[in-house]
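Read the single chain below, which is given as structure tokens and is the form predicted together with its partner chain.
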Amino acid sequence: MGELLLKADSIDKHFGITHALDHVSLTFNKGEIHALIGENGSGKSTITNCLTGIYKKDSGTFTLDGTVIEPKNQVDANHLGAAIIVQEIGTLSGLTVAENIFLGNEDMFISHGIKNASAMNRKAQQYLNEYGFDHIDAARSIDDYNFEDRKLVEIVKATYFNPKVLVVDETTTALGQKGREELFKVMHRMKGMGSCVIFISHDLDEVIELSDSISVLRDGVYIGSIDKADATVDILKKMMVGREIGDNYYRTDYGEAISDEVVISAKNISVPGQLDDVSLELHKGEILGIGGLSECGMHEIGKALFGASYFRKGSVTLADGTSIDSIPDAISHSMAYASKDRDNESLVINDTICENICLPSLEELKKGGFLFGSAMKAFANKFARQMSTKMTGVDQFVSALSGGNKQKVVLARWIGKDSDLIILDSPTRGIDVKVKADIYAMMDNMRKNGKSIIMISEEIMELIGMADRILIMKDGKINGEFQRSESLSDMDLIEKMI
């Protein structure tokens, strides 16, 4: 125990513009079960997929047992001593169980160019029996087995050659009680042989019970590691969700009365797989915060209200009874929406700042039925400057701007449109502190001018600091509601999230 086995040094990985792993360094010891936890999208699967050759890392090194490994694919990783049981189905349809187990290693059974299928089946069956999975017939097609049995086959596939490192990526959710026990047996056996098991799971109780040490990732950044002895579910949750420190740029007022006037109400909105019968109301001059874990459905609420959700059921109506069913409906009734997905949804990034700011206001910018380029430029300039956007000019392409300045362009567009109802999804995501403060000040200003804001955010402190009212979502439903108060703590909210 305690002897270094695997060292991940400054692993970096981008998916397009998403920084999935930000120079993550981690160490794993011999003979331990090392849990990797974090929210969805925190980079747990990404780093283990890089380790096992499924993804190619951008930079950084993995050192296994003193040698740097650069697996080209999964089979190569197996030969180097790293194996993985993946989150999704990792077996190939149309092949037999035995063919799946020895995928990429068929050479073992090939002599003089001919594959000895019966030898392969015999060997596979022997392994299956050793693991106690003798109800699975190696010669039969994998399609004859259910999801759980396929996972068992994957366990054999990943471990029969006794890898030095085994990654178990979110496998337990796919397994029933018996399957889990089988998996845990294998994990403990691996540990006993001096290997390291990297265990990825969302079930924190299970994590604490099984692991020797636990590392936490958040948004592609390594947060810290903790020993089993020190771990409690609360501590882990706090590490996973994270907190913003230095919150002196939030609103400072408390106890202001909110108008009774409802500006928009959503009744029983559902979106398959995302939202389940959610109803809410937004009042005039209110900042309504919506929080939760990434996958709780809160991001879909913004789209559903804005008429941008294709499969929405239920109704969204304004105070005067107008129903909002499409984006043009929403925009023409003074609604605005800034998406979390800034580069794909909020902005046409391969277009100029001018066009981006003017797009929703083209009709208003016409003079005598004609739209002049000069009017567009003047308009764009006015609002880009009002937001103090750093740019070389409004002809600059948005793709060249930093995240904060992109967001300023998005906001400039809607301020220019003079929208009364603004939905901001993760308004400060990936934005530095200074621009954050600008955005908060702008929101406070808008609120005072009688505009209503929905702020969807993954940052708990931002919700507590800015919102008049907070809805916390879990699994597509509203799971808790909090009023603005000085005594509101992050733990109150976290409790409703997880």
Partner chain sequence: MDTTVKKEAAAKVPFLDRPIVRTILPIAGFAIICGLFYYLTNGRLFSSKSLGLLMSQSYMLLISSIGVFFIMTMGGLDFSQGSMLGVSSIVVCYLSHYNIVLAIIGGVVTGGLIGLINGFFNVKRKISSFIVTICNMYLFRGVCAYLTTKSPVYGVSDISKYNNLPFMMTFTVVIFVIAWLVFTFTGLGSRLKAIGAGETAARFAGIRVERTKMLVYMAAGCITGLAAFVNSVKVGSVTSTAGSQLETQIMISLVLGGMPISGGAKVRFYNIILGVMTYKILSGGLVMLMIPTQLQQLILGIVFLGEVALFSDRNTGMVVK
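Let's compare: the form predicted together with its partner chain is above, so bring in the form predicted on its own.
Just this one chain is shown here; partners and other molecules are left out.
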């Protein structure tokens, strides 16, 4: 056992009537990767957000390397030796890459009241190059970069000063394979320096592979810890949910005939630098899986089909010949889209659960041309509860929810809309094992009821397990197509990805 580095002693935190952390005590040692796991809403992110100054705890103490710390905010936490890479976007739009990296520490580059932007850019670029992220230009706006590259910037931002404790909160779900490999290198480097990495992930195989020890939270309560050598996926699942959970996530049917009816057709779709002359069709009652490596173009496909891609060329038409050229076109013709980037593209974070769920259905909810709060509340409650959303009520702000519960709100919104064609980009990103099973069951039920689904996913087994047909993309083009089959393997897909 390594030397004690961080002790969380009886940490308590409430959000309204929700007891998010119930006097949780944990210890973390020097030179270890310590996984923190649990279902969505179990308290994992809450306790690490308290540690890193994002939330203020109600009671309890954090002792880091022998000193009690009370960080006022993230910058203060960094100065005290604790840093975090958050699950969602943790960079600020409107700033350069360098300004994001040194946010709160700009005084390093200020002399006589004047900021030396050139020096800041040079230092930031030096760090980016050292990490192997030299394709990112420190002087450019952060808005010029995609979700994954912004996460790479956050890795630099959180670690360039060598913190004693680094929290990695569901970051792997936002990264492609190359990005994950780079993150893992950083985690092992931090461990080798004697720091502690607190690793939060729902990928239990990844947890067992990377971690030295694993602690489990459930409903804000500490359940127990286990060494890597004693951990199995089944043991961890049981600790997380309090009972056995089988592996029957996926569909078990094979050989079912797919309807010949085409509900949407894309022809010669191109987006500069992302898609190159892509054509595809989706059939009624079909789950069409789209996969590939990061930057293959699969995430842009969803936006292009939904009319949300500004530079799209080519045509997207429904069965009746209707052209889909904008988001209002799509929504008015019973289409739904759930983006991979929840916080920025799928939700209005600083609004309530009720407003978010009702947003696409406002016209249907009107009575005599008026919207009534009681009707909206009843509608939101129905579908939030259908998705088992952990909340104090539908008046709660979405910003206060865990990542998994935010995803439930996204899905509740479109279930409530009862759309016929649903585009789901990374639908189980940051979702725990129990809720994954619920989402897969929901998708299976939707297709049986004649709904048509496009599922974009970086998880190969999810594609094999749920899709009737799989398209693999590479370099902005479709590079392979597979029909649903018991004999289909992950290697079959991987060969077309690389």
